[in-house]
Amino acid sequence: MIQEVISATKLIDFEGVSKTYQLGNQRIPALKGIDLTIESGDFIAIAGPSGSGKSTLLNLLALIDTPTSGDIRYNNIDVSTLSDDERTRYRNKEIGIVFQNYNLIPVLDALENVAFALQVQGVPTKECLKRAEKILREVGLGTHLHHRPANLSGGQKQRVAIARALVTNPSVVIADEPTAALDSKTGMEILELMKELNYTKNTTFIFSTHDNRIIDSVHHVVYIEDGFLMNRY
């Protein structure tokens, strides 16, 4: 029987990426010559000890920061050469970010928090609310649309954060320690939710994590130590 071979699509490509921070007269190298390819639909973890460069790599992947040297390409676009405004527009359209502390707006309810991600793109309010409600129902919060963050559990806040990251239909979702603030049961529920979204929507997920449950569940692990990419497995 002849099996069809489906080639993966390259989504993100790092070539010789380094990042150095200037602290007074001292230069602190955080990343050193990183070469990394992430494919569309991947489910990948960035692991390593504290101070290894995980957060720096995550910020570069999220286009929150820029490299000191080297090239970063998203869908063959060299994003490292974009202006601040161009990078922000690209990030808002193509990258969903799930922050460790959720970063929800306290005075907005769940529906409004998710809709806000579309409003900054200029999507009409009616369409924003329609799409926000749809994704909130998909992540299991259909009965909590009008709850403000103060009235949501940690797991529910994380689901709102995931819905907000997904509502713009990004190419990739980047999550910083998504289970760190959650108890074991809730953390597993969030992990299973993200695995399901990866499978059903083919959304690429990239995690920075110390959680062995995530490390054991992903397709690939990128291990960083002392600013070097030690291996990918």
Contents of the next structure:
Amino acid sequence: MIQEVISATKLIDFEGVSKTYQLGNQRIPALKGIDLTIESGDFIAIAGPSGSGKSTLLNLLALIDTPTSGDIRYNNIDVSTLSDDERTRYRNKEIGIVFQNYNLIPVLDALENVAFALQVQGVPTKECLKRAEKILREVGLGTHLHHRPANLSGGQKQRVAIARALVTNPSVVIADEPTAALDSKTGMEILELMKELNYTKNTTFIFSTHDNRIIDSVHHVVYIEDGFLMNRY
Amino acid sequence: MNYLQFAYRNILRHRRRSFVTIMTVCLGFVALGVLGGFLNNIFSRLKGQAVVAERFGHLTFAKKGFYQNGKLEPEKYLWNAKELETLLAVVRQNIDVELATPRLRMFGVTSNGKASTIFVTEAIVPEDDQKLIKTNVDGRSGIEGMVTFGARNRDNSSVIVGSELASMLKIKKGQNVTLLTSTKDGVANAVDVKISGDYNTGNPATNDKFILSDFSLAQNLYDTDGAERVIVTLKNPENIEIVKAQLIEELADAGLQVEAKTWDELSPSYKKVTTLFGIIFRVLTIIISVIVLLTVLNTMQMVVSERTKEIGTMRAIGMLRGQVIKLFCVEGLIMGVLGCLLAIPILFAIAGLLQVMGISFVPPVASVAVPLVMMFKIKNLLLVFALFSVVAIVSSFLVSRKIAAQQIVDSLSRG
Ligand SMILES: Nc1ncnc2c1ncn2[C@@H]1O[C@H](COP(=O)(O)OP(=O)(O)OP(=O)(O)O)[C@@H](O)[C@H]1O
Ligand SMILES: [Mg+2]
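Output the form predicted together with the partner chain next; the form predicted alone has already been displayed.
Expanding to the full complex; the earlier chain stays at the top.
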């Protein structure tokens, strides 16, 4: 593992993190003693063969799953000490999540989907909508504010999802194969958008991918194989 | 976008399922509303029979111990003239009192010359009784076919008999019967009286022996210048318990130890019918509530399992467990409330239809037919409304609590 630029601050710290799934009486080790440090402002691709543990790692990073053993620290907070509500609030404020299949709420239009992430915080509706609209314009969907997910293309849906992840101004966006459901051209556009947002907002991005073109165009790639962190460059 | 809007859109999402749920709540409400409406009407009619036809008024005041030992030692439990005067004066002073009138009750055998049968006579003051039969019962003043003595040119030896008694003895208006009874001291006494009318008391237990007689005639027959009881009607019968307590105290201050009974305590048939129907109604309420509970539970179970991934997403984005539960409870509540709201026009339509059709029937433990109409009480409808709302919330809560507690990754990996 190589040392990062000195100026960056430590955002996430994994220490000996393991995750073992229990399937009936079968134990499936998905992650094995991961040590990982992620710095604020990073743009990191996680690569590895299918079943290597990428999604498992990202779920732990996104605080939507808990490790079997090991420590996860966010901004030096041991997240295992947080209650479910505290963890949820932390996730809402600090972590944006983008899913492979967009996971937009079908009964809400683009604007409402984005505003939702603020509304659960109790931000007044007017302000939620204002901020949601601003971010949707930034991701290039200013003309589709009132389209419901069913009336948006895959690329547009993923833009809405990215806007939803960013509207709370999180420190990090975590995306599990955000381009996998898109054609390669649209996938590259989404990648460019993420790069741009990383650059302009200094938001940390961590995402997994199978796409070699994407891996080649990203500076930091973390390889994972069979639950082990192989190397990082 | 608030919870209500969000929940409402979600309900529209599963249109048919939501519709079935709403209709189940609606039909449950209509069923309870119709039954409740009938019962209110029956109870109210029976109340009219007790208060007016059986002449119980609202409150009855007797000497303390009268209901225990009055039959054995009638003399001891009679108010003498002076006591009666005080009693009436005190009671009539109370602003809630509409009417106070003395009564005597005697038992005996009546004969048409060929056959005889037992009778009970309630001795009434004609002028007072004319007011009493107009007592307002749940908005209706007066009962159809009710008769009393005319005010003028009245002969105090005329009587009005129960319709069943009249038909048993085959006696008609204008004919004479003999009343064999005894004085307060147990000395036999008899008088010939003229039938001036008959009416149905509404209660089969009394309709075959009831005779209304003149208070002054009864005083003579009983050999007293006092009375046994004083019957009181109130301007506002809602206050009956308060006024009762007040009057007992005021009478005690005036030196009279009284025992007071409300009309429903004195009418055992009213108690029986209301108790029986009350139980039936309660059981039905429970059954229907359980049906509503199971329906909403089932609907919510389907909704939640279809939307598990969405719930996982909302939780991942930052929705708290409590907020997820709240969302589903609001969805359940909206369906419950819509069902109840939809039921109200249906109920009134049924009520209107029955009014127009004009069906009537004889309730059990009654001898007079009552119209089959519905009488709604806003308070009862609101109670059912509240009950169903709570049931809808509880079933939504039970279902959503489980899903909200699930690991987010597990919810997300579904569907
Ligand atoms: N819920 C689960 N229960 C049991 N085993 C699981 C579960 N989720 C993942 N696994 C197992 O854990 C290992 C790692 O899975 P993971 O999904 O993290 O891999 P991945 O790198 O994301 O693969 P892919 O590229 O196919 O998405 C695999 O062997 C997988 O079968
Ligand atoms: Mg995966």
